[in-house]
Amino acid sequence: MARKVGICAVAQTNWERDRWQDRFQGMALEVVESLQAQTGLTFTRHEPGEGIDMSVSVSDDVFDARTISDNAMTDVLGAHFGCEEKVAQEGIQAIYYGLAAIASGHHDIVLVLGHCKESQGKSRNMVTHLAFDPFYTRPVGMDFCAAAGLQAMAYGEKSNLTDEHLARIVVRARENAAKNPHTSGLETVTEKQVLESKMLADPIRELHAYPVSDGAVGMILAAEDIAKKITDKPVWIKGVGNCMDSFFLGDRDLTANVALRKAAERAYGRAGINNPAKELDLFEVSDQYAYQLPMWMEGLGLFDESRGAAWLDEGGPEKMNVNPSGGMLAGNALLLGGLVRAAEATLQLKGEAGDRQAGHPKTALAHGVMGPAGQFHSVVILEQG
C-alpha cells in the first residue's frame, strides 16, 4: 500500500524582474534556510525520519546558460550527502517525483527546490524558440508567445473573449499581486493601461503576458507519520495527473484543452473527486497569458465549453477563489509556475497566506503548464491536514 505524503513546509524568494546581484546558489540558499528553520531538518540522516534523504531540483540548462544546470546546486541542496535528482521541464513535476519516492518507500523526506533567472538571457522568446523543431517551425520564428497568440485568437473567437475581458483579468491579477509580499515589486494597472499596451502577438498585448521573473521556490515533502512530527499543519497530496498533447501545433485543436482535460481527469480520479466545481475550494492556475485563465479553468471542467467570457462576466474568478496570489501574471518564472502554484495553494490550506488569504479552504488545485499553447499540463490536488 502506497504511503500518504504531505507537504510540510514551503518557501520562496521575492520574484523580481532582474536579480542581477544574486547568484543561483544565493537564491536557492535563501529558500533552503527558510525550510530548515520551519522544520528543524538537516541534511544529515542517522535514522529514518531524522533528516532530508533526497533532493529534487528544478532548473534549465538554457535559462541557466550552462550545461547540467543542477551541478552547481548540489552543495546548497545537501546532495553531496545523498540522492539528488533533477526536473528540467515544468516545476510541479518535482512534486510528482518526490511523491513517488516517498509513497514507494524508497525515501522518507524529500526537499524540492527550483530556481530560474529569466532576466539573464537576451530574450525569453529565444529560449522557448528552441522548443520547436529545427526544420519547419523554427525557421518561421515560432516561440511560446507566438504560439499563444494563435491559441488566444482561436479561443477568443470560440468563447467570445474581448480585449476588455483580458484587461480585467490583468487588473485583478495585479491587485492580488499587491497583497502578495513575494510579488511586491509589480505595479497595479488600469484597464486603460492594459488596452493601450503594445501588441506582442495579436491579440496578446505586453501586459497580457507574465513578466520576466527571477527567483526560487521550494518545499519539504514527507511520509505521513513523519509529516505529523514535523508540522502540526501538513497538507496532503491527494491526487496527481499529467498529459502531453501532440508536438506539432498543426496536429492539434488549440481550443480543445485535450491534455489538460486528461490530466485533470487523472488527478480527480486519484483524489476521489466527482464534481470539482463543488468539491474544490481554491484554484491556483498557471496563467502565463491572460486568455489562459478562463481557458484553463474550462479545461479543468469547472464550467461548460466556450463559456469563458460568460464565466468572467459572472464573477467566476472571485466566486471560485482563483489565483488569490495573483497567479503567473503576478510574476513567476516560466519553469517554476506550477511549483509556485502548489506552494501558494499550500499556504492557503495552512491559513498562512497573509493578506491574500482567501477564506478557509480545505481543498485546493494547483496547475502547471509547459510547452507551446499549453502542450503539457499537470494537476495536483491538495487537502488540508
Contents of the next structure:
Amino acid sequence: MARKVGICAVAQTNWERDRWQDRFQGMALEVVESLQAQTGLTFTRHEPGEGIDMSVSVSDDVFDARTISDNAMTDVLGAHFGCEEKVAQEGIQAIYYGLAAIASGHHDIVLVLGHCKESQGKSRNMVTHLAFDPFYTRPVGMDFCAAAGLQAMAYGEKSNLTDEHLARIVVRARENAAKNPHTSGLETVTEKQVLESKMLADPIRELHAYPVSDGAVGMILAAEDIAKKITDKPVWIKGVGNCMDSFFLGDRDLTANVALRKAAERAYGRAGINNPAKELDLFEVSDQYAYQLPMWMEGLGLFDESRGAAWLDEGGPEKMNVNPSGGMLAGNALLLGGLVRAAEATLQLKGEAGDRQAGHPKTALAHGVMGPAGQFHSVVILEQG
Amino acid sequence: MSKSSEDCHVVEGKLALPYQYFAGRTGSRFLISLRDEKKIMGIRCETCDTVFVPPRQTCERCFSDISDNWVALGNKGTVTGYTIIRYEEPHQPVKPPYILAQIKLDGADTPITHIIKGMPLSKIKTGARVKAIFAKKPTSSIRDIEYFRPSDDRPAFELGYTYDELEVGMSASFTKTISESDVYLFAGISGDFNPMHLNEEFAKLTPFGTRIAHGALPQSLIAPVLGMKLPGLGTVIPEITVRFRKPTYFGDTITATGEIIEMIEKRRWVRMELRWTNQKEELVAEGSCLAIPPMPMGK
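Having seen the form predicted alone, the form predicted in complex with the partner chain:
Below is the whole assembly, all chains and molecules, this chain first.
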C-alpha cells in the first residue's frame, strides 16, 4: 500500500523583473532557509525520518546557460553525499518525483526547490525557440509566444473571446497580484491600458503575456506520519496526473485541450473526484497568457467546451476561486509556474494566504504547463489535512 | 547579507556552439526531395488513415512503422490557423510583422507551420488558399519552401449561371449611347450603306426626317447581356426574335434588358423576354429568345 504524502511547508522569494544582483543560488538559499525555519528540518540522513533525505531541484540548462544546471546548486540543496534529482520539466513535476519517492517508501522527507532567472538571457523567446526541432519549426521562427499566438487565435475564435475579455483577465490578475506580497512589485493596470498595449502575436498583446520573472520556490514533502509531526497543518497530495501531447502543432487540435483533459482525468481518478466543479474549492492554473485562463479551466472540465466567453461573463474566475494569487500572469518564471501554483494552493488550504486568502477551501487544484501551446500538462489535487 | 548592489559584477556571456543535427533517415529523405525535386512528401499511416507531414518513421498514435509509406503532396494548401507575429527576435525568418500560419497541404492531414507573404495582414483568414514558393538557394530545411503566398484557385474564366442556378424573374441589362461613328462602323461591318443611315439630306425625305441607326445596331446590345451577364459566359442562343417599335436616332441611349420568363425543364433551356428602351423610357424594340445556359467546360 502506497504511503500518503503531505506538503509540510512552502516558501517562495518575491518575483521580480530583474534580480540582477542576486545569484540564483542566493535566491534558492532564501527559500531553503525559510523551509528549514518553518519545519526545523536539517539535512541529516543517518536515521530515517530525521531530516531531508532527498533533494529535487527544478531548473533549466538554457535559462541558466550551463549544462547540468543543478550542479551549481548541490550545496544549497544540501545534496552533497545525499540523494539528488533534477527536474527540467515544469516544476510541478518535482512534486510528482517527491510523491513517488515517498509513496514507494524509498524516502521520507523530500525537499523540492525550483529557481529561475529569466532576466539573464537576452530574450525569453530565444530560450523557448530552442525547444523546437532544427528542421521543420525553428527555421520558421517558432518560439512559445508564436505558438501561443496560433493557439490563442484558434481558441478565441472557437470560444468567442474578445479583446475585452482578455483585458479583464489581466486586470483581475494584476489586482490579485497586488494582494500577494511575493508579486506586489507588479503594477495594476486598467482595461484601457491592456487594450492599448502593443500586439505581440495576434490576438496576444504585451500585457496578456506573463512578465519576465526571477525568483525561487520550494516545499517540503513528507510521509504521512512524519508530516503530522512536522506540522499541524499538512496538505495532502490526493492525486497527480500528467499528459504529453504531440510535438508538432499540426498533429494536435490546438483548441481541444486533449492533453489537459487526460492529465485532469488521471488526477481526478486518483483523487476520487467525480465532479470537479463541485468537489474542488480553489484552482491555481498556469495562465502564461491571458487566453489560457478560460482555456485551461475548460480543459479541466469545469465548464462545457466553447463556453469560455460565457464563463468569464458569468464571473467564473471569482465564483470558482481561480488564481487568487494572481496566477502566472502575476509573474513567475516559465518552468516554475506550476510549482508556485501548488505552493499558493497549499497556503490557501492552510489558511495562510494573507490578503489573497479566498475563503476556507478544503480542496484545491494546482496546474502546470510546459511546451509550446500547452503540449504538456500536470494536474495536482490537494486536500487540507 | 547585504542587499546593496555595490560591488556587484556581471559577466557578459553567450551560448554559441557550432552544431550538426542529423535529420534521421526519414527526415533526410523529406529534406532531400524538397531540395532536389521541389517535392513535398508526407507519410501515410494506413492504420490511422492519416497522412503526416513533417514525416516520421513511426506513427505516434499506433506505433506502426510507416517509414515506407511516402505520398507526394500538393504545393498548395489551406490555412487552418494563423497569427501575426509583431515582436522581433533574431531567430525569426523575416522581419515582423509577418503572417505565421498552420497550412494543410493538399493531400496531407496534418498542417505544417510556415510563413505567408504577399498577402495583406488584414486579409489572412482560416480557409485561405496558399501555395509554396520554393527557395532559389537550398537551405536543407523546411525553408526550402521559402514561404507561402496566396494561391488564386479561381478558374481563368468564370462561367455564367447554370440552368440550376437560374430562375424566372432574374434579369440583367446593358446600356450604351449610339453615336454617329457607331452607325458608320456598323455600315462597314454589315455592308448596309443605305443613305437613310448615312446621308442626312436623303434622310430628311424619309418619314423619320433625319438619319437613324440600323435596326440591328441597338438590337445587338442584347448580346453582352445574354453572353456575358445572364445567363452569362458560355451561353448559346439558338433563337432570337425581335419586333422594332421606334427608331433609334444618333445620340440615343439604349438599354437592352433580358428577363427569364420560362424554365424549359425538358431541354434545360430558358426562355427570356427581351426589351430595348431609350433614354425617354420609350420602347424601341421587344422580343424573346431561347438561351442554353453554360455547361461545365473543359471536361
